[in-house]
Amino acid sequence: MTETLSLDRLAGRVADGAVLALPPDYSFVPMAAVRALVRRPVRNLNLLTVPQAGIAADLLIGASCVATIETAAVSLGELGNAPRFTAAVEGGRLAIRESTCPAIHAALQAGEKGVPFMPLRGLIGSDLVAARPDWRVIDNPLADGGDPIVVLPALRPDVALFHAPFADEQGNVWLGARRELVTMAHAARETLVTVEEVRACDLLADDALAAGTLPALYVTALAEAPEGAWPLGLPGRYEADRDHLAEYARLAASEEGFAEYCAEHVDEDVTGLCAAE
């Protein structure tokens, strides 16, 4: 049965050293939970971005919460490089497992299906294959030879963590069209979700909502966190706070500025600030 926890108790379910999967900035990003992880603080995370990341990963890295990252990219989009990620890489404080968007999705699909690997053809000819000794190039066993293909080991995160618009009292979570979150939840050993609200209904009994719902079977624990994606947006609910994101990019360009940002926006729970302003 899905547990309902406080935000801090939910963050406490992420163990030090865990493989933690996070969605990209254009999806349902659990920013309130990320701030709770920084406040705790969690340490030595092995971060998996599905398939890329922005401020959530940058904040965790800047707060010394992350030991390794597997990612296709980390940036702040139109605001430029992710400054704490860049500083950690240049300072040798972060180990990177470089990947691609299709490779991360395919490896998670293997984890979701309970198979040891997933083939992917598009990596053939890439220098990236040589940089990933865990990726293997084999001959297609269904061909007569001369048909190489890359096989990727399954990804099974310890924890998938994301935010969602709402859940019901049974622990079913509505995700709409965000299918990467479904794959994350299927592949992960535990799935932790923050939501804007818990509704008194049964999402799976509503034909209009059931197709976009992640069943409670795949949800370990929930926490209510209104405006839990802020300063990123939540499609259909609120827009990204672009002024705040620009301020983060400016301050996080230096260690001193990052510390100032954390003192104002992370050290205390700012969930709900978006609605208050």
The other form holds:
Amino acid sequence: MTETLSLDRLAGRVADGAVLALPPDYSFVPMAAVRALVRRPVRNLNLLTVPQAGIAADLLIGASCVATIETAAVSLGELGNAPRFTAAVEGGRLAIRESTCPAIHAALQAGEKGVPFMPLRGLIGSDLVAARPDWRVIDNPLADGGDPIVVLPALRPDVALFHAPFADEQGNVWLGARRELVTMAHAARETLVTVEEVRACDLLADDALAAGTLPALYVTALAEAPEGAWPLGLPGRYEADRDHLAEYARLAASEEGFAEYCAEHVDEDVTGLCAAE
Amino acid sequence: MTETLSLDRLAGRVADGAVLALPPDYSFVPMAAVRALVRRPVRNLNLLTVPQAGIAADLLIGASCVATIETAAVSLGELGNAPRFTAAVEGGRLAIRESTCPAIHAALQAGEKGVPFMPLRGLIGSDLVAARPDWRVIDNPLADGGDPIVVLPALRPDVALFHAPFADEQGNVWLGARRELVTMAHAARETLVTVEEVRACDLLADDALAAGTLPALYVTALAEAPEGAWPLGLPGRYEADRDHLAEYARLAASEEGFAEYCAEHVDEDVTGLCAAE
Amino acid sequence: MNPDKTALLIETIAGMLEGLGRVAVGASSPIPAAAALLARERGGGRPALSLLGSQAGSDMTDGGRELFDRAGQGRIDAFFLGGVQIDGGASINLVGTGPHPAASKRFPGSYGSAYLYFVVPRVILFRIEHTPRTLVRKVDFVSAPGTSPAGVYRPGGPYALVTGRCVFRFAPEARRFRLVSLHPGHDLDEVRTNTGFDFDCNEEPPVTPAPEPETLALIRGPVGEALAEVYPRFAAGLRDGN
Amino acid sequence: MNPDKTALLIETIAGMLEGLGRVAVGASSPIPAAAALLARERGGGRPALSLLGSQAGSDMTDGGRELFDRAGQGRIDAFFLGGVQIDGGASINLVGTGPHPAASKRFPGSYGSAYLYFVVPRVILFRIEHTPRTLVRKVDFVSAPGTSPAGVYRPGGPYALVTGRCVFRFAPEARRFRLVSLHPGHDLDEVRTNTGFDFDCNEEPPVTPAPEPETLALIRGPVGEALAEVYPRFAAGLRDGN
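With the form predicted alone in hand, show me what the form predicted in complex with another copy of the chain looks like.
Below, the chain from earlier opens the complete complex, with every other chain and molecule after it.
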């Protein structure tokens, strides 16, 4: 059964040292929950970005919550490189498992299907292959030799965490066409979701909504977090707060600035939700 | 660009000898198009049932349209075995590529991803493996030996054919949660779709509908075919015509009865749509 | 089948599902579906169910592969399989009798058995017809084997075989069935005569317990109601007690 | 960048997309996106486009993997890649400079390049900064190699490299770039000085043709309008001609 928790309790469900899967900036990013993780603070996370990440990963890295990251890219997009990620890698303080977008998607599909690996074209000759001893180049077993192909081990994150527009009271979560989150949840051992609101309805009973619904089976726990993607946008609901993101980029350029940013925007629960429990 | 054709023209797009993928009876079965294929008549089809089939496959087999079938099962469900399929296999007139539901899904996902194969657990020790020389048992390349696993070659059907509740004028097709059809269309070289109706809207512009929409990119051609799943039902729209299906089961038990059924229900286009072109 | 026998089978299977987290039931399986609904009714919502072929009972939104993916993820604790033939090693045949591929008698095909039998921890075999034709020494075609050699990935496999005459449990170490109870009105000689394979058993096997009145009330009430969407005629029979 | 140069680059890239069926453009790529829109405008709807990061311009409904799956299916004819470093063999580096993993300068990461570069037939490399720092003899980290040994599945690869100074085409047999035109105001010596790798070229390379007035009108009109959803500031600049 899906539990409904306060935001801070939800964040409490992410164990120190967990493999934590997070969505990309164009998807449904759980920023309120990420701030709650920083406040806690969670430690030694092994982040998996699906397939890339932005401010969410940068914030966790800057706050010393992250031990390793598996990613195709971390960036603030038009606002430039992710400053805390960049500093941590350049300073040798963050172990990075280099990947590429389709490899992360394919490895999660392997996790979703319960198979130990997934083949993927491309990759051969990239230094990624050398950087990933867990990837193997094999001979395509269905060819007559001479057709090398990479196989990727399945990914099964301990926790998938994302934000969604709404859920119903049974714990079914509406994700629309954001199916990378569906795969993430299928592959993960536990899935924690923040939502703008819980609605009194049955998402699976409506043909149109069911098509974009993650069934409650996969949802370990839910928390309400209005504007939970802020300062990122929630496509179709609200726009990104570009001024705030620019302020983050400016402040996070230095360690002191990052501390200042956290003091102002992270250390206090601006949503007030944990107090409401 | 997606073309809009008459039903018979759409059926004309399925070449003799094509590998034709069809949905299972619980999904969106293109019965009107199947009757049009029998009328044509198409010949030497290599059917791929995704993953099983019922009356659609039985009709094509009974009408001598099918050379081979790759399937996890063909059955009329509560109405018993599929009589023309059964007779054709027992009479040695139909070459059968035995499969199992998840193998067909996984091999289509390989086709969808452009990888040459997909691994799948289970299967080992089943006579399916012996019956499928194109499947291989390999040692899991990520284990240290002693972990046998089957790899299945990718499936890329020449044509995927199904029926859907509606499409928009751009050729986007709404499939709801029937995602086996999405994978089928992604994996297929061409996709032909009949719909209850074409609506003047943009399915991709609506968040809720987009989640269940197959983009026009994958849709080679469309035809309107109201009640195009009859005598099967279209979930959420109309129920199966159980009396008619029972009549089919009764008549198709013999070759003569099958001919009688076709004369009455297939040989004439009961929808009248081809005349309307 | 008489209503007492139907209720007995539902009760027997429901007992095997107690305490599980999630049970899936394939299409065209009214008795297993009723048993799963009964178990859920008694368990206060547990096990959760996925009923294939049901709109209201299905919570799948990722297409036909989702059941198999869930099973691969370890999210399905029990499933049901039948068999044109079932043998003493719990291998099942859903394809046909006689030499393959030119079967002397063809059946629909293996469905998902060749996979689910390996990955679902508790697979319950269910076949009402209990004759030497259905329960054979060795199946003509192995849709899915009952056991696998060491080294083959197999978290799942056969748990029990429920027929119209008796209940067998499968002993994976011995790779044999053991008769655990005879349905009321059936005896061991009759079962031996009608079973094509050897099996273990006590000299005086107990009788399969008949359902209590409270259970019958549940079957006629909420179970029948929930079943009506997918199996209207079967559910009507349950509720009328016939 | 001055508006003439922007329009020149848009025109140059658009010319490479003519006649193709479908072009995809990654996020944060306003000039390639404008070029793709221009090509579509001239081609009467062809090539079809998928603009990542755009709601209106994206027709993906299968999540983040769909772009890659489409490319694997052969449904994407052209794509754009950049590079912190690009070398003379068309290998690209999006990861960082200096020894890996303790990069002296870290960049975001390889994104989808290590895959798309292999399967998209016409990959256009685009990097405005044309200096010995960006165009190097050999990249420090190969995010994606420019060419592959025989036997490696590779229906795709580099087609051209467009910079702020010139246009190179890639010759797969020679595994080298060939300079095909110099942008107005740039000369060969300057390009040689600013390019860290050897390349082929004629003695007097032609000048990259500037867009015709009709093209400029399209860029300021429908192209700018379509671009405004994803790149509002860039589109405003286009429409004002600055």
